[in-house]
Amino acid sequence: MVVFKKIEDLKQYISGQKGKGRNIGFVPTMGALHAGHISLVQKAKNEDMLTVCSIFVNPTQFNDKSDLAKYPISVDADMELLLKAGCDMLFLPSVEEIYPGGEDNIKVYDFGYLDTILEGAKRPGHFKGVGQVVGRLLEIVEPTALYMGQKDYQQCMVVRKLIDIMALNGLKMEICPTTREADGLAMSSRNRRLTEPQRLVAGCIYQCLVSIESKQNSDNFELVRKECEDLLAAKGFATEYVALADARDLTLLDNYKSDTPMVALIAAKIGEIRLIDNILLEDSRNS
């Protein structure tokens, strides 16, 4: 694995590899890697991509700066995982390298409706920062394919729109299934901050999502939502949203729609830790 800290060095190396006919698979991360991230690297490798992973804790996407300060940093352990996974290139830029003109002089993209609901409403400015950093990274890496995890579903929708805005028509985006713990908890860097008692109950978020999916023929989502909110409250969570949306564009739905591919999404806090998760409703996937 070749490690790069400078943009020009990375671009020169990638250009040489493209000249040899190689396709580039890109996995952008903020580090604190886990099996979910590694599954994205492995997916790229399985598709015969020369794989680039970036680790960059992007300051512009943290609307809560205390959350930025608490974000786990584990570069040595991350590198070991990437080496074992067969990652070809690691990009480890500084903030100054990504934002040479300062954080206030980076292009801002308009994501419209996507920036006003769910995560956009709860974390003002978050997707602005996501757009800034992913836009910069796509300009730098110029990948053949981009690999992202379904756990951050709304972020995936934002990045898909970003690709359209940037007119990157040749870029393939792959949204890969969420990697889960044995109890269903979606793997996340934030899970490291859970206390043992919090971790014991955290899987109930996934239980709620499965319940939403299993009851989609009941035609009463409001009742199912209330059941989920009550269960989460009983386990010590403060629920921010339990939502149902069109899986294609995240249009929020008041009720189940049998003719529409649907996604259920939950955000809830336990203590200071905010967790998000989602599930594509199985019966609606082929609608």
Ligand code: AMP
Second form
Amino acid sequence: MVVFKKIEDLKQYISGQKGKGRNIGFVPTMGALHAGHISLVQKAKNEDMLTVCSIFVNPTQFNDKSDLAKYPISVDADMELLLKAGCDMLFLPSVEEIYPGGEDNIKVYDFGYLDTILEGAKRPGHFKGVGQVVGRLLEIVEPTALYMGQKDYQQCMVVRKLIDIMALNGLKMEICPTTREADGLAMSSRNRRLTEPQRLVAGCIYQCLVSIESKQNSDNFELVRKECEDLLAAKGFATEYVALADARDLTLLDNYKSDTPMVALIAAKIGEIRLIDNILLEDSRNS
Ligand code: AMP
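Having seen the form predicted alone, could you give me the form predicted in complex with the ligand?
Up next: the whole complex, starting with the chain shown before.
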């Protein structure tokens, strides 16, 4: 694995590889890597991509600066995991390298409706930062394919829109399934900060998502939402949202809707740790 800190060195290497006919697969991350991140690298490798992983804790996407200060950093362990996964390149830039003109002079993209709901509403400025960093990284890496996790469903939709706005018509974006712990908890770098008792109850977010899916014939999402909120509260969570939406454009739904692909999404905080998760609802009418 070749490690780069400077944009110019990375670009030169990538351009040489493209000259040899290689396709480039890109996995942007903020580090503190786990099996979920590695599944994206593996997916890129399986598709015969020369794979670049970036580790960059992007300051502009943290609306809560104390969250940024506490974001786990473990570059040595990350490098070991990437080596084992057969990652070809690691890009480890500094903030100055990514934002040479300072954080206030970065291109801003408008995501419209997507930035007004759920994560956009709860974390003002978050998707502005995501757009800035992903836009910048795509300009640098110029990948053939971009690999992102369904775990951050709304982020995937924002990035899809970004690709549209940037008119990167040839870029393939792959949304990869969420990797989970045995109790269903979606793997996340933030899970490292859970205390043991918090970790023991954290699987209930996934239980709620599964129950939202299994009750889709009840035609009473309001009741199911209330049951989820009660369960989360009983386990010590402060719920930010339990939502149902059209999986294609995230239009929020008051109730289950037949003939509409749906996604259920939850954000909840336990102690200081904010967790998010989602599932795509399988169409139960066909099962
Ligand atoms: P992050 O380091 O949290 O910014 O995540 C980097 C990429 O890994 C994003 O595309 C995430 O959606 C993806 N990712 C994070 N957690 C998981 C997971 N449990 N399963 C699959 N992909 C994930």
